[in-house]
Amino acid sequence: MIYTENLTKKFNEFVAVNNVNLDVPAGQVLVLLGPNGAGKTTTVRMLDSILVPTEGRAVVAGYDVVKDAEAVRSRVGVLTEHHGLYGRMNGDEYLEFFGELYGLPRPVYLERIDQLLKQVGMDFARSQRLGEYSKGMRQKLSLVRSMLHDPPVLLLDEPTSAMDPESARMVRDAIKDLRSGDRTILLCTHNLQEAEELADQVAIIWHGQIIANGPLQEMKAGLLGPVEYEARVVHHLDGWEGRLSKGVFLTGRGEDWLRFKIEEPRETTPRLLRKLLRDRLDVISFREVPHTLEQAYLKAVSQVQKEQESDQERKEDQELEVDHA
């Protein structure tokens, strides 16, 4: 459903965005994740064909987003940070609105308001002026007005931002609400949990490059290696020396507590657990320790950051050594 191979875009000698590459099916949702300024944005933007392409291309729902632009952009449906309400109107006048700019029959866009509308659970407010509207409540309205004309690709650029905590709890719910098995969602946004609650495959964006892409649990791993288990004891562990069987391994260690690392889970934590009872610790819990997102993305920015300094290095003394030539 969305397909990038190589997608660049400059603005003159400035590279906003540098050779993305994406694949997401249908069904998933894709969350880009990155600070403000990495190009989260500008990627979108070509996605939905208002920008084109430097270099490199990408296919939205079967379409070029240059050779085909108007087939995109009736296939997508758009939410941007600033989604720019009609105050006066209310909830069924805009979104008729719209559904007359969409080109959709009156009993069509009709039948789709209330449906989206109850959906979402903002059938309370269609008579009420956008202008009242919370911030949560106008998120959640155009996130119906990106829906009318049921497209199968959803852009959704920051849709939480500078939210206060309920208004945004609103927002998210909504997207989870409507996602289905033949739409696939784009999100963009620099907000870790909400990355973590709403992702199926996340790409890390980094000044314009994409450092890490994958499914959501299979990006942790390769990351951050191995999840960790953590056994809590009744008593303290300051005499305790216990072997380890092969394959699990002591990475830390408090008063009441052990965490392990360990190889191959379903068959060597039993016997770990008989070795814990066998040394008379009376264990409380034992449970794994997973990693998150955030563990995941600190990394791999950590990663880019030494090779570039590598680079910046190599650069340098390359060029110490030509001035002594």
Given for the second form:
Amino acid sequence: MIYTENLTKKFNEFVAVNNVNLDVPAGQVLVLLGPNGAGKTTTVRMLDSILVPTEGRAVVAGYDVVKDAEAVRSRVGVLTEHHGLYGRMNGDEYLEFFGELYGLPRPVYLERIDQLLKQVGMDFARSQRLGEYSKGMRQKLSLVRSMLHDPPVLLLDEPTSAMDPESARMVRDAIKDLRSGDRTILLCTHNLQEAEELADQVAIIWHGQIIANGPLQEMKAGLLGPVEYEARVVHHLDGWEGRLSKGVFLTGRGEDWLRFKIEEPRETTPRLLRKLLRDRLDVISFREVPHTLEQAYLKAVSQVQKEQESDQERKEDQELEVDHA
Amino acid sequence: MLESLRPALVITRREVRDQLRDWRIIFPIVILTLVFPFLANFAAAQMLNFVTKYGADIIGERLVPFLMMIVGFFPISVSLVMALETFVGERERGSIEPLLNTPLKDWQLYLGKLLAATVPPLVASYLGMGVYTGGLLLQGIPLPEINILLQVLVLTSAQAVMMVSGAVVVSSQTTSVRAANLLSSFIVIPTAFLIQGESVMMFWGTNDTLWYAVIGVVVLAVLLVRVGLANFRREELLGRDIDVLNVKWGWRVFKAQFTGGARTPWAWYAKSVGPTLRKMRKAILLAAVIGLVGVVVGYFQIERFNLPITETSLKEMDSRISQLVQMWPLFSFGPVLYIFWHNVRTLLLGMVLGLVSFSILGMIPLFGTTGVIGYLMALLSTNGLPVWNYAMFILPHGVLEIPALVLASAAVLQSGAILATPSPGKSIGQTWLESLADWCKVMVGLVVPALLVAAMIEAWFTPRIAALFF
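For comparison with the form predicted on its own, please write out the form predicted together with its partner chain.
Next comes the full complex, and the chain you just saw is listed first.
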């Protein structure tokens, strides 16, 4: 549904998006995660045929974003970061206006408006002036607008940015409701919790480049390695120097806790537990410590930073060598 | 066709409805439409009484259509504010992006907004003129001729379109209404001059003279609409985030276009000047045609301005040529530089005039020069003098000077054509810089050297060759 190959966008000499490769099948939610200014909005604008890529290509809903721009735009729903509503219109007028722009027959868009407003719980505000809407209501109405023509692809750019927690929850729930078997959603955010909650796939974008990409769990495992296990005991661990069996590594310890990395958990974990009990440690809990997306994100960013620093050092060394020569 | 216009009209309908809900727009339009025409009626009646007392009826006759033009102009002045609001205002508030996300074509969005900014003020303007005309009828003041009424109507409509499309061009270069308002003086000041010019034509010119102004304004409006369309692109609308002057980037664009990557003068002529000339083929042809039309128009002006050549003045010719030979000694650079600078300055002025008028006014130096040549030819032949003998005053240096003038004018024409044509992937700033670089290339590579050599021939050889024929 969304496919990009070396997608690049330059504004004069500034490279906003650099060689982005994405492949999101139908029915999946891809979260494009990155800080402000990382190139998320520019990517969305290219995928919606608003900006023309400088290099590379993108195919959205089966259409090339450059050659078939209008076909792409009629099959994509976009929720922009700034909702940009017309304050003097009411909800119905606003949605009817967009229904006409999408070329839908009047009975069709009226029915869709009814159905979608009810789905996101906004039916009560349809005759209210948009200038009087709260932030959450405005974003939900924009979401309805983006869904009006029932697009197979949804591009959601920072849908909950600068929102209070309650409004953000309302919008997140509405997005969850819009997930369906054949609809592809690309969601841009810098909110890690939101990404973790909604993503099937995550792509981390940093300075215009994708630095990590894949299904959520696989990406975490790839960046952070296997999950860790934590044992909590009743008494202090003073003096415990137990020798661990093969395939178990101690990765951290505190006054009353131990953390392990285990290579083959099915075989090794029972042995480890028996060993702890033999050492007379009163274990009160033993649990898997899940990796968070935040850890994965920070790891990916620090890896890239290190690579860039070493590249820079190598370049400086080469320059010095040339100078000496 | 009608089906493709439908989305544009949907945009217009929404915008007009929005405007009608804003009292800040409605209030001034109502005042200008309903109150101002009565004031104008009162002023017209008083002035007519006053001038009739002193037998200056003609002033009264001219005043009536003039006031009608002013009554019509005031409501359309609002269109400028509306256009800035509807184009750059939407962009500033972020409400344009959802529109750009729809399957609308760029021209549909542009047309919808153009109509929304033009039609309500124009309707108000026609209403205002209607109220004014009704007032004239009630007061028993004779109406202007139908020809003049038509001129005022067309002028008002074209001015509205011109201001709105100018506002679109301004809007495409800014990201805020504030910046657009600052830039809008580039529309307000020329329009103010235009109105003054039209007023002068109304009072002192003939009815036919005002038709020239009507044609000029319509052409300018059409060109501005074309430029607006060329620059109203999604990429351009959303690609610009901040208004900064990037001198470094500007210089790089200019340099790259000017040098064409060449490192030696020969390579520059081959790689850069040559392809630019090939690109300018149509413009060169058009400039040559304009030059020829200038000759023909100049030739026929003899019927209006026939200056008799007396025998005394012919006798003086010989002594004048001798004087010139003495004043301009061979290989003296003073007169060469004087002639050269005069010609270069004229072409620079042509470029500046061309910049503000999509090349139209940039044709004045070419048209004026060839017009004078045509007129002189006619003058000589009507007075029975040998044209070819007198051509020796022009031909020796003209062989270089006239083609140089045609080339420089073609470069100005080309700049105007490029500005009015969509350049995919390029901003208006980049297009402008590249066309300026092309103009400089033609000037530095061909025109300036040709003008320098022509000035040497004109100062050192033309008077001496002419002396052989008298």
